[in-house]
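A single chain comes next, written as structure tokens; it is the form predicted alone.
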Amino acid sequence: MPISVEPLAKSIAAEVSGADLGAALSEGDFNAVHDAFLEHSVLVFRGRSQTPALTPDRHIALTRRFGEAEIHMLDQFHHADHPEILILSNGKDSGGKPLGLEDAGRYWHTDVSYTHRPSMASFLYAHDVPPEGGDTVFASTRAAYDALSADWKARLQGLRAVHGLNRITAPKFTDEQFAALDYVEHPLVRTHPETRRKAIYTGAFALSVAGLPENESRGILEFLADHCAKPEFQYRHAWRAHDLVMWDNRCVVHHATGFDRKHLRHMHRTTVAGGVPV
């Protein structure tokens, strides 16, 4: 069955059909998926195409087709047999211990931008989903940049944001994990290394604009946050069991939404290492 790509929203996201993720993609199929990824930034592989369910080995193998699989520093939430997989879950074992990271990403962000080499891509696979809620919302910061006025584009030229963590954005980090991190600077507008298109690069981990007074810095970051979150740049994904969604952290921000915690939401996430944003 040939690969089919159907756009899901005006600025971002497409659904991919015809890709058997339970097996190694052929070179032709991988190239089609890769091209769609660069064009749409978020790709959805619906659960009906995953027969049987995507195994951890195949999940990691797909991730590695795009680059180096990262090991997240929150090792307390790694898959027991596959450290490349970070478990996102509100479930608990028989002793009451959390099965994974709960309440992850309930704010607009791009994955691990608080490091020198933020994640290039993320792959999130749904094992269990609640009957309603628990959606993930994505926004194209590439489309958001394109929509900026010429004055704003000129104002942002050359500015850099300071990225880091705090106890609000990272409550599950231990003291030791916090100590292993430092603040990093990234450009407020980054150039995609493959498409060469520009995108706004901010999110919840962007704490300030380097070299600017606090009021001016806060004003810029708040404006950009509101601008990137406009509905015309968004795609909202309502999860089904065995969906896989991958997204390009170089030009996408995302956040998770709430759900009734009496239901289980259990997901596996992998990421691909990125380069230094420029």
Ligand code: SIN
The other form holds:
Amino acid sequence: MPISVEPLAKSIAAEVSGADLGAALSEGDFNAVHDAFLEHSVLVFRGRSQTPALTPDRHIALTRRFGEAEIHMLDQFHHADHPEILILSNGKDSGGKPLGLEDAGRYWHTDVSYTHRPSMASFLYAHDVPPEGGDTVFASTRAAYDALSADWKARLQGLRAVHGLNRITAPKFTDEQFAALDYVEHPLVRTHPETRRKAIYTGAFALSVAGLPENESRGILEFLADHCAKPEFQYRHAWRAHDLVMWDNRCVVHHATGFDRKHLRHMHRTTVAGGVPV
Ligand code: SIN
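Can you give me the structure for the form predicted together with the named molecule, which would complement the form predicted alone we have just seen?
All chains and molecules follow, beginning with the one already shown.
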């Protein structure tokens, strides 16, 4: 079956059909998916295209088609046999031990921007989803950049943000994991290395604008956060079991939403290593 790509929102996201993620993608299918990824930034593969469930091996193999599969520093939430998979879950084992990282990313962010080389892409696969809620909302920071006024574009030019974690954004990091991190600087506007399009690069890990007084720095970050979160730049994904969604962290911010904790939300996430943002 040929691959088809249907846009899901005005500025971001498309549904891909006809790709069998349960098997290795042919070169032609990979190229079609890769092109769609660069164009739409978020790709949705609905559950029916990988029934039965996508195995960890296939999930990792798909990830590796796009680059080097990373190993997240939160090793307490790795899949037991596949450290490339970070488990996001509110489930507990029979002894009450968490099965995964609960409450990951409930604020707008781009993955691991608190590191020197943040993840290029993320692949999130749903094993169990609540009947309602637990959606993931994505926003195109490329469309948000394009929509800025010429004055704002000029004002942001050359500015860099300091990214780092704090106890609000990283409640599950151990003291040791926390201590291993430093603050890093990234441009507030980055150029996508493949499309050459510009995108705003902020999110909850961006703590301040380097070299600016606190008031001015806060004003810029708050303006950008509000601007990127405008509905016209968004796609909201309501999960079904066995959906896989991949996104481009170089031009997308995202956040998870709440749900009734009596239901299980159990997800597997992999990421592809990225370069230094420029
Ligand atoms: C993430 O921030 O990577 C996870 C988002 C989600 O669980 O919906």
